[in-house]
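To begin, one chain is listed below as structure tokens, in the form predicted alone.
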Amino acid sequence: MRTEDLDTPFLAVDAGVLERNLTDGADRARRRGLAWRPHAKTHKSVAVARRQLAHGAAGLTLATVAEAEVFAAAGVDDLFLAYPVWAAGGRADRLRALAGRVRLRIGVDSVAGADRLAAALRGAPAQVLVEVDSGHHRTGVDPGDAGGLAARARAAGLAVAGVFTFPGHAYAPGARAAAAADEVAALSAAAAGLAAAGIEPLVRSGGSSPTEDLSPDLPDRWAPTESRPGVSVFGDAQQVELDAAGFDRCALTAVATVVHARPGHAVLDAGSKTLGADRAPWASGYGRLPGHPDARVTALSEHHATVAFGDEPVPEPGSRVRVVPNHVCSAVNLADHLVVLSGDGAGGDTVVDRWPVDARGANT
């Protein structure tokens, strides 16, 4: 079967580009002496996770208990919930059950959250990592407060294994290097705080796709031990526009049909329900077309994407084009399955497999 035999729109994965991304991701972590724990919220796919583990991943990072349950059921036995999980109600029972099945680490960033988690786990064999804010200002405590929180978590009965952060402020033009330095400095300061409180910070976990290839020269006994990139498994238009990847590293594209054309513009059948609607303030559009690098997706409706082609020839109605979503994680979560294409790494259109998006909608 070839792609022209399938109705559009659909999400396609080039197996050759994916394989290259997996190999390079594992190699980057290995060169830096880091454990590689990719974030599976990007792909939500057991098939992709198994390939990551085969390439040497130490385990998976996840955002929700439901995601963790999906991958645990598939046999992945080393999971980190990089999120300050509020362990109340049914979620508490699910966490405790999960901790009895897999090696589980869970994020905490408050005394209240730690107390709630300790009550939920009731001594189940899970570890916690204290989340610190390295500059993204979303969740996490100030690095200087990490030792105090770790001590309170330990007093509540939790096994504290270390610290983690997310340098999300790298998602801005020209910010990658500074965010990478902030990440290392925050982890180091937080780890020193744990050590001062008598807790060995064995795990110092960081990483993001924009920063995973950057290694600030900050010699310190508390350097990072683990990297958690997510998006780089597939790439997306944000990574291209941040100069963190090229189109040649975008393994996932939406295959769409031109349904309307006029001078300078075309409309595709892949709207926000296929591409997702994310657009950072600095992004040049709602997606990019690798075959038309000067084109921009300028507007989205649920089932329409308006593309401005500028001076380029506009594809005729019925033509098929490929679109790289702005934020691949959001696009994948809208799909039931991914169409896997022949691994020639050059946009081959032979369909070789379909992978379910196993953790689609696993948001609890």
Given for the second form:
Protein chains: 2
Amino acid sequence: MRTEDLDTPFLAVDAGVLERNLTDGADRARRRGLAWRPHAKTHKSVAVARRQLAHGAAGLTLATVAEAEVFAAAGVDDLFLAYPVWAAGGRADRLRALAGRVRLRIGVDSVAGADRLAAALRGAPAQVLVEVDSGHHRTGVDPGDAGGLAARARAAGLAVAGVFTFPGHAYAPGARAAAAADEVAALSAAAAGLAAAGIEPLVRSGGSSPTEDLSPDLPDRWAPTESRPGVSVFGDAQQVELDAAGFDRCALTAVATVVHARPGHAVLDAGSKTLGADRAPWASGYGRLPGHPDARVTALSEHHATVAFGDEPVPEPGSRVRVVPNHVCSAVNLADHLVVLSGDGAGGDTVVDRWPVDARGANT
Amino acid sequence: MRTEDLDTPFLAVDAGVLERNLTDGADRARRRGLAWRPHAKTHKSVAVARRQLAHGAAGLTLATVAEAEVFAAAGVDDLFLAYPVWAAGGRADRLRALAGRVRLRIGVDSVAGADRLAAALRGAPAQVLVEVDSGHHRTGVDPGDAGGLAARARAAGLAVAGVFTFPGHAYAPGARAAAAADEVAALSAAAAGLAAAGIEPLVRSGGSSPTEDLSPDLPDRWAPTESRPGVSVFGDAQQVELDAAGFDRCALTAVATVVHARPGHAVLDAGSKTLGADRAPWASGYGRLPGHPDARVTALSEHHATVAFGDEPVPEPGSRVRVVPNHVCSAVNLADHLVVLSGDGAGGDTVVDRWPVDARGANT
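Other form of same protein, the form predicted in complex with a further copy of the same chain, not the form predicted alone:
Every chain and every other molecule in the complex is listed next, the one we just looked at coming first.
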């Protein structure tokens, strides 16, 4: 079967580019001496997770209990919930069941959250990592408060194994290097705080796709031990525009049809319900077209992407074009499955497989 | 069952508010003498569609063939595909099958698209409406070109029944009244063009949620005959910020848990994978909290919404809050089902039903 046989829009994964991204992702962590624990929120796919594990991933990172349940059911047995989970109600029971089934780590960033988690686990064998704010200012405690929180969590009955952070402030033009340095500094300071409180900070977990390729010297006693990139398994337009990857690293594209053309512009049938509506303030549009690097997606509706082609010829109605989503995690979460294309690394058109997005919509 | 028994995040529909929106939507069209053909892309739910039809909807509007297939399978027999469908490959066969099954109208906005559609239908009994650009500059032809395109479509063998437009430029502060006037003018001019070409423009279809409540005088011979609002069945934060609706018209909210609190800010577990990432340039944030009208969602990640509470007390971790998404159509398309709450009109907490989002992800 070829892509022409499939009605657009759909998400296609180039198996060759994916394979190269997997190899390089594993190598990059290995060169830095880090455990590689990719974030499965990006692909939500058991097929991709198995490939990550085959390439040497130490386990998976997840954002929700529901995601963790999907991968645990598929036999992945080492999971880190990198989120300050609020372990109440049904979620408490689900977490306890999960802890009885897999090697589980869970994020904590407040005393209330730690108390709640301890009550939920009732001694079930999970470890916790204290979340630290390294500059993104989303969740996490100040590095200087990590030791105190770790001590409170331990007093509540939790097994504290270390610290983690997400340097999300790397997602801005020119910010990658500074964010990578912030990340290392925050993990180190937080780990020192745990050590001062008498808790061995065995795990110092960081990483994001824009920072994973940077290699700050890691001489510190409490340097990172683990990297958790998500997006880089597929790449996306934001990574391209942050200079964190090239189009040759974009394994996933939306295949779309031109439904309307006028001078300078075309409208595609892949809108926000296919690509996702994410647009960082610095993004040049709502996605990019690798085959038309100067084109910009200037407007997005649910089923329309308006593309400005500038001086380039505008593709005719009925033409197919490929769009790299701005944020691949959002696009994948809109699809029931990913169409896998033969791995010639150049967007080959032969459909070789179809992978379900197993954890699509797994938000709870 | 009460909402407390459900793990967050989830989308909840207040049955009382929905009922009021349905009654008012039907009344509004009736008062203007318009057929009411709500856009099902908003709810994607057979249960909601049945309620719209019971309140007097003439049929449904859809954006994709896949959506139309879902509602046709549920027995809805009058469908308008308000989109310049490119009827090639498998989609051609699917359209022809649909035309043999329900009363079907399809949008056309180019000669190439009309030729393709005629070839796809092979005489199957569908009508087409010419799409006109009334100022949104997305798809559609200039009103002055509608007659010529209609004549070409008829020559290709299509049954041309009229014209339609979407005044999407109403989605800007202060733009509603002018967009509503543009809509009426564009439909009238286009219809006159069809008449001049010897084609009776029986259907003049317009409508958007921000313009449906406006009532420009419709004295013209070619005034609109049909209204196609989508969002207003549920309401959303964009409608509130455009002054097109109040929070009392927001039937759908995301129920979320506070997972992190610090002075002035809380972080919720409903992020872009629950609320959608839509943010118009003029929006005040990524959604609104009806219970905290001065609060703003200042940042959104996949599973984090950062809320600034200003001088207000910040809810404690574990508290539940409700968030009205910016764009309800995107939020609904992320969910597998909608939790229906008892219709006390005040966000009652008793769960009375659970409606599947039948056409979720139906993009092709």
